[in-house]
Amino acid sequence: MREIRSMLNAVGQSVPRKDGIGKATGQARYADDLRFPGMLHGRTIRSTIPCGRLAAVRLGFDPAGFTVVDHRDIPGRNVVTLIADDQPCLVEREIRHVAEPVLLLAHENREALLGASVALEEEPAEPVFDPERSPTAFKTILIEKGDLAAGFAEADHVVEGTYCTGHQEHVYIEPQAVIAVPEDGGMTVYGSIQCPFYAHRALAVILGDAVARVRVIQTETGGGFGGKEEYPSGIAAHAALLALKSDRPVKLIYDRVEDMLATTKRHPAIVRHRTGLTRDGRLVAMDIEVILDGGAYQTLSAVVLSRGSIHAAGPYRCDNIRIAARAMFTNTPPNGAFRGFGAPQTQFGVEVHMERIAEALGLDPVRLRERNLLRPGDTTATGQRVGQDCAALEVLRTAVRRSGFRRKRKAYAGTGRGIGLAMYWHGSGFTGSGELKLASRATIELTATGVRVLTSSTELGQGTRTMHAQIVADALGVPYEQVEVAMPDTGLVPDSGPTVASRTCMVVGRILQRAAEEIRAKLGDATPAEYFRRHGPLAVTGQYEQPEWIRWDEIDYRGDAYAAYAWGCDVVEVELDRDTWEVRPVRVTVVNEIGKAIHPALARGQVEGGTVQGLGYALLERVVMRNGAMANAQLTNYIIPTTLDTPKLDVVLLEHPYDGGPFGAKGLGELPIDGPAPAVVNAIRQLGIDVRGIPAVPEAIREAACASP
């Protein structure tokens, strides 16, 4: 057996993905693709007006045959649970966005329940669209390092900057789709779901003690890139409410028009800097307002306004820092976690800022970059002090050289071409002390044949069961054939936290290494299939454990935010057609460090992807709210990139390991959406065209191009 073991090598290898065949057969079963007797389909019926009064509600058809639900019919609390108790399951009085769900209706033919016809009696009141004037906020983050004051007081040059961001749609594959299904005394749901411990919890609060147990089971999953962490929770309490009145099953799926107006988006944000520099551009005071939209409820805006302020100065050093970040109350719909969880926003900012520092003081952008990356040993803005494997300045380096990114630069000039590069970093896991309040666990049990992992980590098409799988292979020393992954069930599987923050490859990867070590020495020289005929069953459950060195202030934001950080820097070529306004990237040379590649060909599918939607974060996809409501909610307006419009990407994948990772790994999910958009803007910029926001579509390309001096 140590023979073979020996022999064993899943771990940095693109072994077959465990999901491989059965998506690629079809034999994969999505929500939509089950049936249960007696099904009925749901719909909701939502508000159409952006802030006011439910005065009454009309039914314009014969109830025989359907069911009706409204606030009354909720046994428990009328709040989908989540950070804050805000958000009503179903409005009862009070309006605040467009799209609010108001009615549910089930019947079991599709075609009679969108017939029928259901009128609101809504009164209106004055909404508000501006955070900026908004007179709540969800969430304020006060970040001071240093003395802000002597900071400026120290420098030569002042540059000061206003960046903005808009809304992005995350557009999965697979719209939202739950099936509630009540058995024995119980209720069961099933759906397109991103953490299912998230649901869970919301249908404990809103069945109350009408039910005996709730129990929420992942189907597979076509994306969810974040719009399926929390949202699910309310369309799994809608279905779960239909069956509890219907006694019978109830499937509830949402059209793309629905899903794209009704879900969370990424937040809007506007950032502002004012910042200090010695002639030399070295960074001496960095002063930063970070505003984001949260929407009518606070979602998760909390704590993506805390990635984003601990994101916000970038990967640099500087003595003195202040970030003062807010979380605004607006009658939109909620916006919510989004791929890179507020950190894009900020970053966007900072390197736009830089390319605009490095040209006010007649610098060379990479040499400003190299002058103020974050090296070993030096301390972030909340006083984090980076380790050994901060690889920020090899990163950038890695980037120009690959990318000929001085050559092109100057063989650029004057053409209608242009070339920007941004760097980045992304904190792995929760912030601070999060990981610990989470408490997260995973199990590995022996089968006849050899093991299975049991985790809530889910998988939304980035390879969670394959790299969990390597992992635990490697560390028990069997093959990899020998893993098998059980789906997602919260009546069979420990809560391993929720698959987000960059956290499912390096928080729970490392908790199954470890449960598979213990496991390991269990066994001696017998294999699993060995043991288990032996022996009989035996399993192991492993519970995270916070590096030690770890401290973190949650009131002044002091200390260590993240266990480990990732580093990247993209450069992003482009052409201007003078014409249309229309710019197109053409070549994306990307450098992440990631700690170590679990699986290469998903780790570089992730970068790939991330990167291409960041692309369309930059210069596509524009949501246009009209009246508080997405106006363009359909795939003909709202424009994402298609491989017609990718360009030839290069990447680069370095490896410092994080020895407190799975054999070195850290989070990679969220990095490489960070960089993108702010290489994108700078490269257009080098065209003589000052664009400050994104996305940066054509008209706004071109009215920035007539506005330049």
Partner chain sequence: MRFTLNAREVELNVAPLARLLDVLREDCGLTGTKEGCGEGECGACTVLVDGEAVCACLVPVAQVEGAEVVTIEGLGDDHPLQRAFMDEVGAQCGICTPGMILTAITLGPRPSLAKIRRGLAGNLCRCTGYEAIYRAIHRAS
Given for the second form:
Amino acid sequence: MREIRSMLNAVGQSVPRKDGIGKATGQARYADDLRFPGMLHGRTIRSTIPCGRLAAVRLGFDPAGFTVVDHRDIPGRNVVTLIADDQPCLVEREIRHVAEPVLLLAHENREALLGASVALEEEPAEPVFDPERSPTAFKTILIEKGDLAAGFAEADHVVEGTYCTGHQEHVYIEPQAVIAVPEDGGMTVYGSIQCPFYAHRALAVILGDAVARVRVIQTETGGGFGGKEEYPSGIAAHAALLALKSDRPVKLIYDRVEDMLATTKRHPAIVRHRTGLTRDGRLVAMDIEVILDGGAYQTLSAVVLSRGSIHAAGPYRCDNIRIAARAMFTNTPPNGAFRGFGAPQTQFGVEVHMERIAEALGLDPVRLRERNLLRPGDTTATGQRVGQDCAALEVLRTAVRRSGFRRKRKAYAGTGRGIGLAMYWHGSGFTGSGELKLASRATIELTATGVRVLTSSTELGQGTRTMHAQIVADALGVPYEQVEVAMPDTGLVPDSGPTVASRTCMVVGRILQRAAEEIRAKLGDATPAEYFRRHGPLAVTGQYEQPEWIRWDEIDYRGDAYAAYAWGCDVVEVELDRDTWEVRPVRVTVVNEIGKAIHPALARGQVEGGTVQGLGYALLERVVMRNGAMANAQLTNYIIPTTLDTPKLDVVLLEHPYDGGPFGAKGLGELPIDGPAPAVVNAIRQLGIDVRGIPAVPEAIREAACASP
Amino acid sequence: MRFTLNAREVELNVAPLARLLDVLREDCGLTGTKEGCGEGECGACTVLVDGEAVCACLVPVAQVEGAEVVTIEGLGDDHPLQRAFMDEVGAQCGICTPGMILTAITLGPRPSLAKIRRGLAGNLCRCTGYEAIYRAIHRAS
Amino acid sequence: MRTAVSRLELLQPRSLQHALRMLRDEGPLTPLAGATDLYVAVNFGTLDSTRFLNLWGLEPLRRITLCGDTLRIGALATYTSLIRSRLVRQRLPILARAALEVGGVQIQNRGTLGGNVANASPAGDTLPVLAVAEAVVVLRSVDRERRVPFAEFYTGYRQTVRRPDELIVGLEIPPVEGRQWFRKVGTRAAQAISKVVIAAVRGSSPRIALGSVAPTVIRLSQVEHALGAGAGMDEAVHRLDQDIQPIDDLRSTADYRRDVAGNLLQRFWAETGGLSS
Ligand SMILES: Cc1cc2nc3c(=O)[nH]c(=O)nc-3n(C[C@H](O)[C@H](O)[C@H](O)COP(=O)(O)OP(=O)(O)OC[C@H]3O[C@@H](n4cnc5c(N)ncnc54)[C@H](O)[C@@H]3O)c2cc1C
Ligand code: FES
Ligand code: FES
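Alternative state: the form predicted in complex with its partner chain, after the form predicted on its own:
Below is the entire complex, every chain and molecule, led by the chain shown above.
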């Protein structure tokens, strides 16, 4: 028995997705597909000014049949708890941004709900929109390595530049959606929620003692990309407050306009570089300043800044580095988590800067990067020694060869085509000792037919269920089909930490692998089903164990920032229409080193999807902010790539196993979003156009072209 | 009003200007048709009306009087495209998938890549970058 | 969905005559064709009308026929039917081209030519085509049919000469002589609202029309005149600058639109040169 079973191999195979059939038949249940008896619909009334005071709220409707909630109805604390408890669940007096939730309404008839008019009396004050002029920093970080002055003294050349990135909207195709149901003396919240335990904690604080038991259950989720990481906590609280007051289930669904207007976006960034190099192109000093626009509340800005700054020097070795970073307050809706988490912004800066360095020094862009890329044993900006799995050089060489970069670069010179490349890296898991603090847990239990995996890791489309089941199947030596994966329900599953930071495979997958090995030892010769029949239930909960070598100094930002890094190189070919200034990506080669592809088709899907999202970030996606509000909050006016905007994609996955990950796997989900934007802009540079910001929309390219000599 | 829904006659008493999308989801209980924008941009609400793909969020239900409407539920669970979407991981989060599959049905047999790309331009997917969807459609044909 | 649809009223005519009577006797009514413009407004809750007239069932208005030398396109002809129509492809291929670039397939299956014309957006993609084709808008009320030259149909931003008791029943397109040219600029390759859209014909005297650069679609009569008289490109672009009034908006800038309009004019002229009569 055992022999046959251990030969089964799910890892490394593109097994059928656990959720494939439900999604292909329309049977999968997303939040808006659920209905509960007596359910009401909820609506959020929001501020209309970016800064000021709420003087009065006037209801212009007959309240019969309505549930109306304001901050006075909050039994616990009026705060959406996260890193800093600065964001109120509902505005009391101070208004810090447009679309801040002020009042909540519920009614069983959606049309009546919609028809209810509420007048807000708001007293405007002077807003701050420019992060550089903002008096308030949410967080500052300083990373220092070596001696910067000495580095510059050694330099033959100094190159400077400023690079800017705009907001990016997640555009998960399923808008935010939550349903709160008063149940068994407690409150159960169902929703499109990336991190059920974040919502759970926030609800506990807001509901206080009024509710004995809070339970959060993730429903099938139509995309998240970070946008459903922290934001749904507030929506869950809103729905729960309405449900508490009405004692009825309340469904709160945002329409697309509300979703775009009110919810978080990727932080806009300004990145300044001053770089010293020797004549032959060796980096000797990197002085980097990073400014993130945090919006009106902290949300996750501190952590986004942290990842952004750690990645800001790129995957390069340099002995003398200073990275000074700050996340600033502005009177705009708070920016938050978005795939990449600060790294796309800073890596845009460094990779466009590297291209400008190559240009300034008359060096070949590949050669310049080759010379400076991290090799095993080199140290990063935080002083971390990168491991044997460091694949930066191989990734670059593979991409250059595979794409025909050098040949095309020559051939395209002076034509309407350009080719550019970008190197990138992405740390897997929480920064520094973050994982230790999280102390994530994951459970495997026997069932009558196999085993069930219980984690709070959510399926957002990236394949969590499938990939966890594969890891458990192989670690346990049972067929993949016999592994079930439970829906994340805070009432049933342990806290495996949030589904973020490219940690779900590497970190949670590893915990599961160990738990499975423990079970396997207990089973002896029996299959899980046999064991279950003979001995009854058995469950093993594994907990995160930090690799011994990790040392991290949170104050000085020194040490082992991430347990592992994944590596990438993108080569992008573009075509420019000089009459319309439209740039079309025609071909993209992506080489990603990810340790181990547990499920090659899923991995490829992450890379393809992330790359196209990155192309949108580079070329199309522009949030127009007017007076602190997104003025183009519709899919007609905020445009993401369609089938006709996507180029030919050539994806290569390399595997340098990381021995702390399950079967060698590292994090992958975020990596591919880091490369496209700088590679696109570097391709545009080959056309003689000096673009230093994104989105590089035709209007911006035209302006840059007019300004370029 | 009457129309044919997934090969069955239905008779409903609904407001004539209700969106077909809401009638399908709320009055007929068919929640496989999704709403991503309500402005005709995303295609998540795509259904077939008399064999042609339309956005159910932009169709007043009165305009399908007497017509044949097919939703994802009408394909059952063993349509070649459904199988191909599973095999090729054409669905990640899955919210665009019902609409994608229904539009793909109208592409006809053995569509070229160019035809697929043009045909699916009204169906946004934020997860896949579309490549796996092309692979699925090629496999099914 | 931000409109209370159960409070909206829909009148269901049995025939065109019936529809016209309803318009006269029971108005004001908002004609409802493929709903691709109207229902966006219904979804956003920005529509004032509450009473609608359903045109969708009026089959005779879908026809595309040749009448003598004139191409007649019914107001309810969808983009898909324009793309599929051999008559359209032969006689006015740039109309089929424009239709192919509208929205995505779902919009092409529902959006109508009459709706595009009536909606009167300066960004309507078929409008420059109809302008250079010198189409005639056929308007009908219960007791009268009017034929309005396209150049006289629009009177201002989103304003037309159509009276509330009239419907657009179709467009008549005389033979177009010369090489036809069309280009839409929308940044995204599909599902895009035009930042600039141009249609042009290189015949014995050139015809050029632009969308999205003024409150209405415009014919560049000055430019046409100059080019027809043998003026150089510099002169033509200079005149174009005077003819258009682009603005900054959510989607683009006036400078960009001005620049691109000039560039496309030159491209049209270059690409159609040597082949004209
Ligand atoms: C996602 C999306 C993409 C789009 N892309 C494009 C694009 O690329 N290019 C473009 O030009 N447009 C585009 N549109 C707009 C729209 O599709 C077109 O304007 C379409 O032609 C409108 O036709 P309809 O039949 O749907 O009009 P409806 O929405 O039914 O009506 C539009 C207006 O015209 C009036 N009307 C309609 N028919 C008549 C008639 N026969 N007589 C008198 N009045 C009438 C209506 O009362 C209403 O005011 C897009 C729309 C969407 C939702
Ligand atoms: S919901 Fe209909 S197109 Fe997006
Ligand atoms: S699979 Fe998520 S939007 Fe397409």
